[in-house]
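A lone chain, given as structure tokens: the form predicted on its own.
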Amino acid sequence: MSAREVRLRARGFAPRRLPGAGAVTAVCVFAAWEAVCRAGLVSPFALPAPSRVLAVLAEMALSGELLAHLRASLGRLAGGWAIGMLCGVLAGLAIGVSSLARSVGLPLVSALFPVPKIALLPLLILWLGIGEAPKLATIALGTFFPVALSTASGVDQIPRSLIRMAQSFDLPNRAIVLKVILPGALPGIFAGARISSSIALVLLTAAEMIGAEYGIGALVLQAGHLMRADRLLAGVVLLSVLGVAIGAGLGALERRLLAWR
């Protein structure tokens, strides 16, 4: 056996990008969704079609609800999640570096992590009022937790002799952090931002159920309270058009900032 098959052979589980696979899936299963309901096989005001679903949204966008909705989430989603990165952030690198820290933050963070969220939203309409800032805060907790433990790890991943060379120059704490630790642990910095992103869409929408006027939450409480199918999966389509742009807009970032690996 030669050694070019061999190196044919060896690739190691290295994952491919196929960029057309996902674009064809999913016009698959609109295609099939829009045959069964043509054939009459459910209900369109159980599970209207694609095309109204469509329709419903170009109508909502020439009307300009579809922008204030969209504007109201937007709004919510990034406050919240650059609220929560940057607290976790910063926390998972104390935990790591910190002996301190992690004997104090690391059982606390454990701990309160599995706490539905969700379930804090009333408290913090108590504290907080019913405003923007218990949305935000809903958002921002559910952010945090994940990302504060997958820094923490991925500063754990880094190679120690790697810090006690840096120490052995006598560079600066700070030097260390920003230049050897940050970049170091950015995989999983971005591993906590790809769970949290979709952490923080879940509790947009229920936050959103509960006093507010506008955001894609309201729009899906709304349509279902008027039996409104079709406005109700119009909202489900924008959530999950929000999620595939977050996960590639962080995909392409992570690929620019890692491309060292």
Second form
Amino acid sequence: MSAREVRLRARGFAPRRLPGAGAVTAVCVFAAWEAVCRAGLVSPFALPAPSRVLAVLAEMALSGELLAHLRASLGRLAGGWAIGMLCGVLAGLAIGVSSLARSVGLPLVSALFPVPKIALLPLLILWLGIGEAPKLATIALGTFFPVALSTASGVDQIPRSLIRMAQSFDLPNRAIVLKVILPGALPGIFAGARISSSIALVLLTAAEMIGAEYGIGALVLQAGHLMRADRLLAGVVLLSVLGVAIGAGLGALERRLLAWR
Amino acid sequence: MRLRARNLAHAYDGLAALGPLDLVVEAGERLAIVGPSGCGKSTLLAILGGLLRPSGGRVWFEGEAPSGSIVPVAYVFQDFALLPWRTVAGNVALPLEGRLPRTEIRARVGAALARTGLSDFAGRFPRELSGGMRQRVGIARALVVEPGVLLLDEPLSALDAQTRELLLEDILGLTEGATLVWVTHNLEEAVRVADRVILLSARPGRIRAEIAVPVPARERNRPEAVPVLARLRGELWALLREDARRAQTEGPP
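Show the other one: the form predicted together with the partner chain, since we just had the form predicted on its own.
Full complex below, order starting with the chain above.
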């Protein structure tokens, strides 16, 4: 038999981060977009160049309009998301630890999760009146369901032996929830926070499109009515930046709180 | 503290897993419980530790817990059961929190870590430790509450042979004079650690035999003890062999 080198078979299926790849891709996309626009291949009314969108954002910043829209949107997002997160975490913990809450809550949450929450906005306006309350409630509802399910799933992932260990030392139930279940469910809570932050942004935009004077959704809708694609895209860029910033913030918090992993 | 159980029995979904059996663990005694797979060893320990309500019978203590005892019974788990988000010191402090002033917790944790050779690892997370070190943390956490009875559920079975040997010696030293119930499937380990070995029958586990270990605990590492312990191990295996073979074919309950 002739000698043959042993071929390495265990290659691939181990993705790793390539530093800077995302930034390079973004620069390439924007450069291509700018080039297409400058070459006159598309109408500036249909697709303005990135430089034009940036100029519009700068004008809005100088006039104070940008701050007004951002302030309105961030207030609604923070309020609605915080309410949804708090209620979702509490409901998820209850579903995770209580037989009654699980039996009653899980089917209810699973049934209501797929309902598009924006469809409830008119109903919420009927109940809560015109103003901030129905927008906050829409965002909170959109946040609540994924967070509740992720938190409950996070509780389910905690090894039972950890709870048994705490019980073996006769720790009171409150201490078990605070010292074992809540920290153990944190990975699930963060997964829910990530999913719900995107849902909250979508609902924020939709709610502001339906009834708001200020806010990024309102900005996008007004720009559409006026056929101002540059202002419309400025709004889209703001939403994208907001999404990236929230994701980065959550990532930093996750790295800090889940450093033990 | 003496631990007693009378008419203890347990069934899972109507399938008898344990007993009925009576048990007495005298104060300061080291009892090992062995038996074939699925005979209810861990079930028995969980019932003794108050982690499982028996289908029948009762368990109680007699005598006073040591002064300074936080809970009457402490448990050492096979899989260590350490909170991965807490440091070594944090894990050891867990059963004391809310029960003692902070200064006393610090002192007790420091002493427990020193006894178990973990002082230099107080700030490490469990994932940074070897299996043997993790089980040391589990033991430190059990000792820090100064229990009346220490229950150990296969504490060495997740460890490699050398670590097992070293940790066994350490545990024996650390628990000298303590009342101890040690569940294991390893017969050699049982005769090394115990003053008395109880052999459970195949499911439902009942007490099939009791063997006293005539060598004092301190002398079990001496060469003259080796043939005595080997003979006891052989006796136990002779009694256990058929049940162990049957358990292999019957599978889990």
